[in-house]
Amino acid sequence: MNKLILVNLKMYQSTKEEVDNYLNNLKESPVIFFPSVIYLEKFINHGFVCGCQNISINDPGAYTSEISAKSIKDMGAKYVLLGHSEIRQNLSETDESINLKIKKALDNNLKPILCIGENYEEYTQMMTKIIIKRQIEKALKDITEEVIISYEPVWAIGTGKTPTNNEIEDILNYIKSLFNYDVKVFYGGSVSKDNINELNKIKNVDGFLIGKAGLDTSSLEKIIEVVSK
């Protein structure tokens, strides 16, 4: 499977029973899961490659409710999702704090996945490339190590709307042109079993970041089947 699938489970699963049922219905899967941190070890113990949905900018210390990169690495995670639009919006995350978190992840041998994307107003004003270039430059300031990029138009997340394949391909090409290495770029934003056949036709996409569609194991299997072709 050349393309990867990332599944951000957000805070959808709220009980051990839900998680156990989900894991019991999963087949062996070439997918990287990002469960709620309290269930991270449960996924890892089932043999899945996992990442965390966020980390602190701080080392272990007196930081109530925060989770250090060191702790996440010690739990067995390999990746960390940073800059997701929900955290930017709901927790006032800035490109500057994302930059510090990426550095902290790399210091602890976690692979950062940087989420970037424009809102609908920026999209309609044809500012997408300006926005994502700014996000990349600020989030990756003074960083020379390789990272993974996930392009997620904010207006497409959870709305059922997606840009056209030509639009996505153009933006992915633009993102790749900003790097001096063969950066891996994923697409996310309302990816589902219903549109994965079309999205999988995008020539330069390295994989997909999916959210709610990954909650249903039969839907996830369909997406895996298409992407694996």
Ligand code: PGA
The other form holds:
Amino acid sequence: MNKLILVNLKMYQSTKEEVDNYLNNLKESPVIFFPSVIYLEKFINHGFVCGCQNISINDPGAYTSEISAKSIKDMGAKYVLLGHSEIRQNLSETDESINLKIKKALDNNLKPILCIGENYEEYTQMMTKIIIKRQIEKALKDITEEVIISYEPVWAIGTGKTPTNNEIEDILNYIKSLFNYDVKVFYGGSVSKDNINELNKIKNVDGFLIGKAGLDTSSLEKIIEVVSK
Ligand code: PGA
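Mind sharing the form predicted in complex with 2-phosphoglycolic acid (PGA)? What's above is the form predicted alone.
After this comes the whole thing, all chains and molecules, with the earlier chain placed first.
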């Protein structure tokens, strides 16, 4: 498999004009976009493969403000990001609710991408493997279908800091050793046009999850160019 690039556009874009300009500036690209759900249909209609940044644990029903996996699938999305640290932190997402959402995604034929990673304190205390093993075990409890993992150290997201290539390679190997299938594992956290040459040397990485740098189409193109070489 060629390496994949996922772009998590978070809640960065906030007007139709901004999104239209972004889409018009993008060349056809082998990237999977996770736009704000409001703009998901626009990206899909533009021909891009897309995913959603979150889904409800519930089936369609009386759940004000929530978005069902069924509606996301019906809109044409293929993936769903689950367990992102911003949702764990800001919306009190737990490994248990992530587990329910992964099941819901699979029931609706959406491919779940499970985000895992340690915070800075855990990193300095060398607890990364303990933390991610626990996150994986709880989030994937009673799930036998294949999922995708994105390793995103919390302290690397949006900070401009990244672990060393050796550290990432070691953690990715560890994650892969926890699965009985050839699990795809991405790296995310401050990936940019300036560090992608270096990060792309990591031998066992299956792709990158990009946040802020994906918002700038010229940076994104540079990243695509390096990764698809
Ligand atoms: P970042 O975000 O690239 O802006 O650090 C990555 C992510 O949150 O997925």
